[in-house]
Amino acid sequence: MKYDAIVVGAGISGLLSALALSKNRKRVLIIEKGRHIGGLARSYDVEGYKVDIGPHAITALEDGPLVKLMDEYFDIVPQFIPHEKYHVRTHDKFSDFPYTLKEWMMFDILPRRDRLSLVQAITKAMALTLTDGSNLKISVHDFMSDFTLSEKTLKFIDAICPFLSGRSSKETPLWRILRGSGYVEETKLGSREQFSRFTRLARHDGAHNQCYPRGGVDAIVKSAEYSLPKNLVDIRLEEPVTSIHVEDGHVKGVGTSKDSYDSDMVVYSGYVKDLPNMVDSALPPEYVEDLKRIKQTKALSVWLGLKSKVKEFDYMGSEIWFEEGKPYWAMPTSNFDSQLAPKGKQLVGFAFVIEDDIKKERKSALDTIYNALPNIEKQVEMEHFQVAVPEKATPVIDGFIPSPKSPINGLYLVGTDTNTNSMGITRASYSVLDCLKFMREDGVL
């Protein structure tokens, strides 16, 4: 049977692509190598606790890409609970993360002199958004070198960058910080319309428009799956795609470990850096070289199930730790939905960027958690570890982010390695909207 479109991979970007195509009356085949759909947007049970694959805070839920896709294509929509605030934890303090210039001046976790320098740096960075944007490609480290800062403040900055780019301040471009922090509109970087964004320096709410889905991120996957027209979509699990067939520069279908399938349109949601190993016809040499510049970052997630609710996590939101050990971003997900933990208990997810041996990284992560939160160790009754690549391409200095439109006619790319906006599910949703735009321009949708 020949399909109108084949979607390689049933992660969130693949599912959203298949949903959009099928709602446009396309006959779609989804092929997934694993046993489950959803990819990293999946939840599962561990000893009575329901964990996601990594902590998630869904951004841009007022008018962002996921909302646009849900409004147009979902038959049912998950319930979202406001994220509320980001916090910074140290041994001595637990403070709201600062966003406005006034909040930065009052952020007494850092030395007073550094706070003034950071205010000057933020104002200068915002002024650069009124240029053509080329000045924003400098690394955060190099940009901050014009300001005299203490080691503590430099460590704080270096802890923030990995959670926005996956890399240190030496590899994170300035534009990524401005977008990730919400100071600059993700789709209008460098536009003179950004002048109005200076008002955010006085009124910015960092957690505005961010939420967590009731039932875990799996709720988004289930809603997308439910919305797929059953008469137009086939799903094949545990069937790795081994090749993408190309003739005369046009895609013709895919081969798998079990069979081959024909289609003049293929949406590939796997790692784009692996594309040269998948395509059975030569890609342009310069494109192959560009793909080698894609950089990825591994993340370790540590989920802790607590015997009872603890005061350290008596809030709605998430927190950052940057003192001793490895920086983490943590989120008590059962505060958003009590059904994610057994009655009276609590579930907290911690995310770390990692580079070393996994066994060593696990120990380091636990040491950091129990150093930051010594009172919770006796409350822990469940430990669960995950290793994943949450962003398939990190937006870093000298990196490469490919377009959803590949050099091969009919072959489109989606996922967190084909868009620079936001992170996680939101970034994947941006990539799907971009892909649909190219399809319409090509006259195939």
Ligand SMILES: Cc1cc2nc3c(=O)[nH]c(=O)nc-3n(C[C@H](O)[C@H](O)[C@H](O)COP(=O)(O)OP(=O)(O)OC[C@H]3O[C@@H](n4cnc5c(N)ncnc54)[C@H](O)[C@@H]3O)c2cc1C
The other form holds:
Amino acid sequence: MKYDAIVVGAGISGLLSALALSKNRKRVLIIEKGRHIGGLARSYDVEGYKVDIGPHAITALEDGPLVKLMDEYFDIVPQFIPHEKYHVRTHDKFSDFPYTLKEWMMFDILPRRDRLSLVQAITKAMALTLTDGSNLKISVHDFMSDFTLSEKTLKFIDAICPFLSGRSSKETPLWRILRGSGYVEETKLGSREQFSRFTRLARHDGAHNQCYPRGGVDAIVKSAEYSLPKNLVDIRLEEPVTSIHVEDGHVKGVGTSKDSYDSDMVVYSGYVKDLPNMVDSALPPEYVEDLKRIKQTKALSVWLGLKSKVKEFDYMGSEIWFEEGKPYWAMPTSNFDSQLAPKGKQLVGFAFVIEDDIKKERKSALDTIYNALPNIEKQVEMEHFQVAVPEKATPVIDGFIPSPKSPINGLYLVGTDTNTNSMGITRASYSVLDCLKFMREDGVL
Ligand SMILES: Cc1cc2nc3c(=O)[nH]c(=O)nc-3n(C[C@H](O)[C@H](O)[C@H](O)COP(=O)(O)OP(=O)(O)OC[C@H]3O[C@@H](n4cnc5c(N)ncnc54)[C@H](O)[C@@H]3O)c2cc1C
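The form predicted together with the ligand is what I want next, because the block you gave corresponds to the form predicted alone; please supply it.
Whole complex next, starting from this chain.
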């Protein structure tokens, strides 16, 4: 049977694409290489605890792309619990992460003189988004070199950058920090919309529209799956797509480890950098060269199940550590939904950006955690590790982010490597909205 569209991959971007297409009366086949749908937005049980693949805060839930897609296509929506504050932990302090200029001035974890410089730097960066965008391409490190900052503050900046871009401040472009943090999205330089974002510096709470889905991050996936029109969508699991068939510059279907399937439209949500190995007709050489500039970063997540609730995690929100050892971002997910841990116990997820030697990284991650939180080690009854690539393209200086419209007619690309806005699930959702826009322009939706 010929499908109207084949979606490669059943992560959040593949599922959202399949949902939008099928709600527009297209017959869709979703092909997933893994045993489960959800990709990185999956949750599963470990010794009575329910862990996600990395701790998740879902951003832009007031007016962002996921909400647009849920409003239009979901039959049921997950329940979202406000994330509340981001915090910064040090040996002697636990402070709210600053967002507005006033909060930066009050942020007593950093020296007072540096805070003033940081406020000047943020204001300058935001002013650049209103005028000349070219300066936003410089690295955070180079941009900050105009300001006099202590070692401590530079260390803090170096800890934050990998959580927003996956890379150090030397490799992170300034625009990424602004978009990753939500200060700026969908930059139209000089636009009125941009100006209104600029005013957030005075009044905005960075986490005001961020949430965690009740039941775990796969509550979003489950709602999307439930909303798929059953008579129009088939899903095949454990079937890696190995080739994408192209004739005369137009996509014709895909081949898998088991079979081949015909369609004039393929939506691919795997790594775009792998496309040259899959497309059995030549992609433009300059495009193939561009794809080689896609960079990725790995994350190590450590999930700790605690025998009882500890005072260190008696809060809603999440925390960053940047003192000795490796920087982490941690979230006590069972505070958002007690069902994620056995009764009276607590579940906390820690995320680290890592290099390649996983064994060493595990040890230094645990050393960092128990140095930052010396009292929790004796409470730990479950330790679980995950290694994953959180976003398929790390936005770096001289990196490449492909468009959802590929050079091959009928072949569309979705996922976190095809959009520069925001992060994670929000970034994936932006890519799906963009992709749908291209399909409409092409007259296929
Ligand atoms: C530690 C960590 C922390 C995170 N924190 C957050 C957060 O706070 N907020 C947030 O929004 N996001 C967060 N994320 C990221 C977020 O989960 C992902 O960016 C998002 O789920 C990616 O969706 P995707 O559809 O683009 O890709 P994926 O989830 O990777 O889905 C792609 C799917 O395609 C399948 N596939 C690939 N190639 C093939 C093939 N050839 N044939 C068939 N199937 C194929 C894969 O198996 C996979 O299921 C985090 C991730 C990690 C690891």
